[in-house]
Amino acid sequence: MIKATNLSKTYGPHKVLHLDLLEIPKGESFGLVGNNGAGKTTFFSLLLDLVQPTTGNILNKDIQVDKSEAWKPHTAAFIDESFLIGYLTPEEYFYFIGELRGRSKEQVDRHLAQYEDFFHGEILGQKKYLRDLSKGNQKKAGIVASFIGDPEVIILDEPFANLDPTTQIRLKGIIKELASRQGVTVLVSSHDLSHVTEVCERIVVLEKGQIVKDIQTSPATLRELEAFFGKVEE
């Protein structure tokens, strides 16, 4: 589904990412972990063609992402609040995304109804612009918007940050349900090792832009990751 080959990104003298080969098959729930500066967000930015690679390329469903936009209809993401349109209300934003994804207002409304518990009465019907919502509520809106249109690939960068514990638990359930759908590939980065081991069947560890571990999740994975990061020097 996703294949990165000889992929690197350099800023001046600093190489922030270098992946010889990384393949993520269709339908996998994939976790990406690492300390600050490890290259997680850089990888997602390259995957979404937000920055250009220094070398190599990424294929998304056999489409080179920096050469064609044909991957966009089946791919969705929420990286941070820059993905939102601050002067819209959440409802206006959801309908806008729905229109881009070929969904009617009625279809979007049915989609949103599934996330009533996740929204916890704080998103819809509040008569607030997205820019006036808290960071956590902005994240809720952005995450749910990324699900509109039944994308085949969903990319979430630090989805648990700024969310209260109840919402984190609900989000873990949502991600697990998404990953259980046939053919949906979910990519998640997180600093929270317990969350990522709970929702991802495979975890890749980046250190200084390179893969240092590639783990199929098991009951021992959390202890393995904690031991690894306990030894890593910041």
Contents of the next structure:
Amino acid sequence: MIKATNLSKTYGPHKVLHLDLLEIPKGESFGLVGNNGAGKTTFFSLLLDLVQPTTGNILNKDIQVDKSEAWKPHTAAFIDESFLIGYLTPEEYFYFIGELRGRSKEQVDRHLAQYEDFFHGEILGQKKYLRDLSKGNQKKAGIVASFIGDPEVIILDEPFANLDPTTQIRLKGIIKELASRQGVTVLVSSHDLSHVTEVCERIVVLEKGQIVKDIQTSPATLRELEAFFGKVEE
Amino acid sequence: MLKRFLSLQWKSMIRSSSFRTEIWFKILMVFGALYFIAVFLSLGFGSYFIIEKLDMGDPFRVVNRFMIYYLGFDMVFRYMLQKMPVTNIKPLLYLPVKKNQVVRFSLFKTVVSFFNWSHAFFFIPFTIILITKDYDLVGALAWHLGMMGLIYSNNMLNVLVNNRDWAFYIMASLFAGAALVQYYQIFDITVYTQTFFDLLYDQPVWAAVPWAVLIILYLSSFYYFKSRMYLDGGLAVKQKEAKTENLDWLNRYGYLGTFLKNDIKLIRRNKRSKTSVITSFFFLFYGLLFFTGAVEMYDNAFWKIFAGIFVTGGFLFTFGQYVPSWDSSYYPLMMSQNIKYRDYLNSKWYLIIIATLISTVLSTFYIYFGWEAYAAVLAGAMYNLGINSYLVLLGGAYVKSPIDLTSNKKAFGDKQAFNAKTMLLTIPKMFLPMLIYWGGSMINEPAGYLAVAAVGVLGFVFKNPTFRLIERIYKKEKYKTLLAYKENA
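Can you switch from the form predicted alone and show the form predicted together with its partner chain instead?
Now the full complex is given, and it begins with the chain already shown.
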């Protein structure tokens, strides 16, 4: 589904990302872990054509993302608050995204109904604009919005950060459920090793922009990752 | 402590990424400032002799008579253009810095603003001329000092009012009302205010009054801000209850409707954009200066074209100019969502076109001033629709300063509704039509207006190729724009 070839990004003298080859097959739930500055967000930004690669390219469903916009209909993402429109209420925001993805109000409402638990009564019908919601609630709205319109690729950067424990657990359930659906590729990055190992079938560890580990998740994975990050120096 | 504050201020200016990229803007602004200084200077030196020549009576008394309007205009300009001091207060709150010092520094920064010292270029030469013309020395100096006090009172008043739109609107309508009743000779406020300004000269003791007012205003703004230096006080982001309006009727326009709905909400729900639209409404009346013969210099066809562009282009200049910065806070969303650049730009273009058409309809009243005035307005409208609508979008690709829509995020508020930069960017869009008019008017006057309108129509015909070009430029600039929005947000 996604194929990055000889992909690199350089800022001045710093090479922040260098991937010789990374292939993510359709339907995989893919986890990206790494310390700050390892290149996780850079990779996602490249995937969404928000930054330009220095070398190489990314194909999303055989479409080169920096050449054509045809990947947009089947791809959705929530990276940070810059994916929210602050002056809209959550409902209006969901409808806006829905309209862009060819979904009627009713379809969006039906979609939202599935996430009532996840919202915990703090998102819908609050008479508040998104900019006035707390960080955690903003994140909930952004994550759910990225599911609208049955995208085939969903990209979530640090979805667990800022969420309360209950919501984290519910989010894990949601992501697992999504990944189990036919053909939905989920890409998640996180600093929380136990969450990713629980949610993802495959985990790639980035270190200074390079892939240092590529693991199919198994019961031993968490220990392996903890051992790895425990001894990372510098 | 002052030294440290100054060094913080200096660093925040030098290190902002806009400082380097927008240096040519700054140069233009310096030219703008020089222009105003020249105007003030020539007024300062010239007004005495002009009034004398016009034989309107004692020039000093005449100046005093109109002084209330001078101060009124000063207030309006300040409210719209003067930047409020933004001291980054939050990080200082828990440090061992006295609150008094922080507030004092912030207020002090307004004192050295261009909007204060530029007046010296009028008052100093004018006072000198008064003295050389055998006016009483003590009286003239007292008058001068009193006026200084009033200018600074305006400054403090602006600081206080800046957080409250209603206060400004009350003051502005009082001011406009006073001008109106005076124009129709119902009631002349200047008779009463003149007495006061004369008093500053006749009885120099009275010069203390403006200073007393100034001290009161200073202290009240001081305590006003000091009492609000809490995270849940003045530093808190104000929340309003969300209101949803039903704009479903726009749905029938497909993607275009989706974006238009969003843009309408953008305009209605954000202070910054709301003020822009209100400002654009006032542009409608700008033509009065040109078509009524109020200003002799403007009383020719060249300037009428200029006015035509301005009258119908208010929205274009105050809002259109800033595309895509209005969407800066969620630009990454727009760029990765299922949106084609073309649809996005197209919706902004339609918004500009609709607003320009509305302005054109609203400015029908210029027909009252003769066919020439209305022809100029229509020609200007055509040019705005056909050419300037593209030019603002094109310019937008290169304007990379993000807009903080809420703008009450910062403690003392960065409230300027439109800034001087915008005004300067409009210059190239104004002179080309004047040139075209000049070309056409070689034949005769109507041909001049027709030529301007024809160029506008031509622009319409070439919409598709022009849009392809604009789209290409936006795509090329996309990454830089994203980066700039991220850095400066």
